[in-house]
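First, one chain by itself: the form predicted alone, in structure tokens.
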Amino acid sequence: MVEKYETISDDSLRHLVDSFYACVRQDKGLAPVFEASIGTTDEEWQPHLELISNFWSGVILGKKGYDGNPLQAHRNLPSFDGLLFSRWLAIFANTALETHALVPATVLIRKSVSIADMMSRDLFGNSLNAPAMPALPSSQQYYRSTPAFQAAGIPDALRRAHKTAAGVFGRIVVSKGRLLYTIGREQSHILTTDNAGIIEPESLHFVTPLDDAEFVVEFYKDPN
């Protein structure tokens, strides 16, 4: 089992940033956007990795050392689809959980949502958007529900990548607060009382409470 950082430090943030951008550089959606601005070689990427590590040390640890302008830097990027913020969040959330224990990973994920939302508002004039939620087929019938989960008592298993059984759909219904619902490494959705999350069978997913959230998971399957 890979040892994870129990606390956030300069070293843990550098590990997070290096791991995150290694994934970004392999991602078919995000790689072209960043490579057009930064380049394709390790040498071209090194200054960016150092800059972003300093940025995260500033926003999380309050350290000085970042002298960039993140909003202007993103305004200078080539035109890109605003839905890519959802993909960016999904990769970041996965990487945070792969490099840090649950408590510090949650701090990092919450901050990433705040940053992505700020960027989206500045660049596109609206809060975070995401691809269409998977649909719950009409053939599926409700058969049970979990107890209500509150932010402080969400089972660890639900906060790390897991999946439902074959043929079983889930529906995440939020009754209070906000929940980040991440599907694989492809998309993240902010769930509220106004929108539920649909879990497709055998699809890797996890949730992260963004505040004092409360929710249940309903399960559906084809009775035939």
The other form holds:
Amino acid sequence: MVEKYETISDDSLRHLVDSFYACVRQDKGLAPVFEASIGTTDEEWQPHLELISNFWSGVILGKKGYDGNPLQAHRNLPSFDGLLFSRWLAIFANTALETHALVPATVLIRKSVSIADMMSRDLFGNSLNAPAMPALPSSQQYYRSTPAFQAAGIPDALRRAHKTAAGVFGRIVVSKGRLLYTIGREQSHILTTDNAGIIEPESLHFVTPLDDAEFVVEFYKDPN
Ligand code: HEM
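Starting from the form predicted alone, produce the coordinates for the form predicted in complex with protoporphyrin IX containing FE.
Expanding to the full complex; the earlier chain stays at the top.
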């Protein structure tokens, strides 16, 4: 187990980038898109890892090593499914939290969402999409709710991967701002006042406030 970085540095970003792409290379949705451009061997991946570490050092630390054009680079790729952004963000958010403490991880996750959103608009003409939200079966009955959480006061446990008990569904209801809701390493959804998040029983998930978001979690179970 590697210690988590308390602050963002070139080293912490390199670590994040290495972990992130190790996971991307194992992902059945994303790996084919990357391997078609970059290749499959570690030797072929080294320059990409270097390039992306420099990109993040520029974005977060203002360093000058990267002078590419990410929007153009993605326009040049063979077309891919826009829903892959949801997967990309889920892996990134998990990896940011695995390598960094909560505060720096949040900085990285927020930045990743805003760049991904810009790319999605540029490539597909729409802001980030995600797969269909899990459904809340009609047999489920509301039984309680958390207090209202404000961004600064969200319990750490909700901001790191955790799960609801067997048989318990959750519904994340945002009353202000935007929340990133990440399910496993597969999906990240942007929750707003118009888009509630459904938590399935025992599914690993976490939330990341993207601004001064406020929300409650309602709990549901089958009364029978
Ligand atoms: C579904 C989402 C994405 C896919 C499938 C994807 C795929 C790729 C691929 C295949 C390359 C390599 C291009 C090449 O060298 O031939 C690349 C490069 C890159 N990606 Fe992504 N990407 C995604 C999202 C993102 C996001 C959200 C960011 C930033 C937060 C990002 C940052 C970059 C950068 C900086 C490069 C290097 C561009 C250059 O050559 O200068 N990508 N991406």
